[in-house]
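Here's a solo chain for you in structure tokens, the form predicted on its own.
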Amino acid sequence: MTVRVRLAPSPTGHLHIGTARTALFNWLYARKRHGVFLLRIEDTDKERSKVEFTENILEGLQWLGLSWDEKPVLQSERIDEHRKAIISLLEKGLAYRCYATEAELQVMRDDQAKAGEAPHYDNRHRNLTSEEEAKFIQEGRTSVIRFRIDETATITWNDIIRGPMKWNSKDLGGDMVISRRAPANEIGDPLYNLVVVIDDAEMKISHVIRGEDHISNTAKQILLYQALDLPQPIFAHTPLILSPEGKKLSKRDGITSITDFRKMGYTSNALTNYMTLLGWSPPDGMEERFNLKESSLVFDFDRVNKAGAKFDWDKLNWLNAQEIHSWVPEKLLEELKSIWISEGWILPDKEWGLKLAKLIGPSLTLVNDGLEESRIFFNEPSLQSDGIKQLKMEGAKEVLSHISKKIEQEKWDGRNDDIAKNLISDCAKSLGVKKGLIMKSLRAALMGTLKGPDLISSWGLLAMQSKDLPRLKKVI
């Protein structure tokens, strides 16, 4: 069997973490089995489908290097062949047009929590005689098409990452709305439940690989695939992504879509490296930090967990780290370039933005992180607390002004770390003082603050620029 698995992601927001997540499964498992990995649009919902959300998510899929293999569907596309589906169930008597108002359904609803029961239609409108039909047509009442479920049933299915699955049909709420509500002989749009089992056939969807919060809805899919004669896919059903706190990940919980991560300077391998964790561990001996090629070599679900995965920030921060970490300095330029740009900053040349990359990379957690670690070095700094009381210690401004005139005299490119070294090590001998009271002054001349990267490259940085000499006398 050819493995054909798809994402069918709603365009009413951004890519979320939790989509992207069953993305990445889905991609991962079909990669491994060498099979085939679709997207389908699922774009029915016209008042807040937007195309701009469809943009997001194919713009963030193809950042995280998940790549489709077909032309996505847009399900929007297929409305005609959805109806042909509710038209043969009508005419097999499976389905059947509900004339019940809402009003009549919130009172039924209303009842149902008076006596401590569950939401559930109750089927009064399942026997419909030709005259009482009639009569709510003569009304002008409008209808849904229901699917008849039958409630001594019990839906069983195999499930590749939680075994054996049992679902009573009486715990399904009644008769599933396929179509809403429409004029009397119209279809109404059809609804989810229906119009995933037709696309997933027509698609040959050999794996329905999603989050455990659509287990309800298999259950009634599985029903409509017997009734529609459709061959039924193999269901997996992921854990979902939780909080740190256990609960369900939401919008509520600050950042979840794949553009805010991106934005805040995490990078894709990062990303989906630890998306493969949340819910998959690696097999014995594999490390966890691995890229999509390495992850699609081992990936299978007999190694993802039932449990829900809780979002653990210092994990990504880490693995993060290390991606960044791990770049040449040319790959790493190239992506601060743009937040540098952004700021309105302008690289003076390649060498010297290849030496700042160098210098700033190692203590870089996010990419982000290089807009503030870099500011020094295109904008002069304000004194901070540990900086004015530096250059208040006795002698420090005597250094300073002895280390100003041996640079006029050495005419110092920045390029020559030797140099800078020299230059205190003449001023420690010249003036009687210790290496730490130069290089402290010195740093917080130069930086501002006392905390900061390494004093001899940040110096020739801004040697480089002729700044050093400016912020040098502007606290003499």
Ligand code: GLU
Contents of the next structure:
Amino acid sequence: MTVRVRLAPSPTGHLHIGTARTALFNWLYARKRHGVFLLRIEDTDKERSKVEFTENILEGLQWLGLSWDEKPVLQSERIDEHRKAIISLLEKGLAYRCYATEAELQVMRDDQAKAGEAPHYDNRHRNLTSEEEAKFIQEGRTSVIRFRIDETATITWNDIIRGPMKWNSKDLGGDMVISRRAPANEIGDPLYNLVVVIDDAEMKISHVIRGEDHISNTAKQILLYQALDLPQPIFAHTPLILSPEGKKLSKRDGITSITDFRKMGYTSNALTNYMTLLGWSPPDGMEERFNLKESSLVFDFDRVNKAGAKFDWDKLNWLNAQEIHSWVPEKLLEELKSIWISEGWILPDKEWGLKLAKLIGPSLTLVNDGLEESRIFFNEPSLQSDGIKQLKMEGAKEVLSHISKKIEQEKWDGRNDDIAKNLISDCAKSLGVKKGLIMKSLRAALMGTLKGPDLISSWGLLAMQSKDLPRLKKVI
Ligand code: GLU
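Having seen the form predicted on its own, could you give me the form predicted in complex with glutamic acid (GLU)?
Now the full complex is given, and it begins with the chain already shown.
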């Protein structure tokens, strides 16, 4: 069997991490089985669907490296097919028009609530006589179209993550609406469960892989496959991503869109690595850090958990840091350049940039941490309290003035570290002071604080830009 899987996002918001993880599991499975990964944009909700969200979803998937294999299908362009299917169900007597008004349905639901019953449609218009129907039409009532659900049926399927599944059709809420309310001689907009079945069949989807929140939809869709005489795909329901507290991840948890993660400085490799681990465990002997290529060679559903996966920021941060630390300086420099632009900082030259990337790289968790880490190399720092304290230490100013004079005489271009080291040693000998005093005072003068990356390399970066001497002179 050729594996054909799909992601079917609704473009009603930015690419959500849950959707991205569903995309990832579909993509991995397609690649593992040498199949195809397809996209279908479910844009039939005219009010909520926006082109900018479609663009964001496509861009996000591309950035994550989850390439698709055929032109994305736009569900809204297939409405004629959906209508045809509804007509065929009406003709076969498997669907019917329901003329109940919203007010009548509300009374029905209120009565059910009073009786302690779960809300459901009571199939009241399932067997209308033609006279009854004519009367409703004459009254000018609109209608929805409902699909008959035989309440005695048991729906079963073998879920490749969850094993044998069983659903009683009496728990599906009564005959299901398959098209929206419309004048009695028209067919309103076709609805999700119906269109998904028609489109998945048309796209020859072999495996429907989606979140476990769709399990009850799957039961309904199986009834539609049977009624429409369409081949049924295999189903896999993936565990949901939960908040760190174990609740369903929602907008209230803050960062949930791939755009947000990207803006914060997470890398696509760390994110796909982490999202794969949200629900899948690598086989014995495989490291927890892997790239898409590596996981696509071994991914299968036997190692996907049934239980929801709690989001763990520490783990994601660790993976992100590992990823950044594994980059060659050229790659890091490219990433840093794009965040420096936001501050209006221009890279003076590549040699300088690579030296800075090498210096700060090991301390970065997020690419964006590189902004603060590079700031003092672009802008003059303000003195922090520890820096001020250091510069007030006995001998600090003498040390700095000694070094300044030396640099004026023999300008250091910042490249040969031995020159800086010798300057410090000479100063210690000439003034009879400890090297610690010199190093700390230099740090305070050059960087404004005692914290920061390696002194000699930092000094070198400033010297390459002739920014060291003015900073020393300013504090002496
Ligand atoms: N548009 C649906 C969603 O975004 C698709 C669900 C499915 O995969 O069938 O949840």
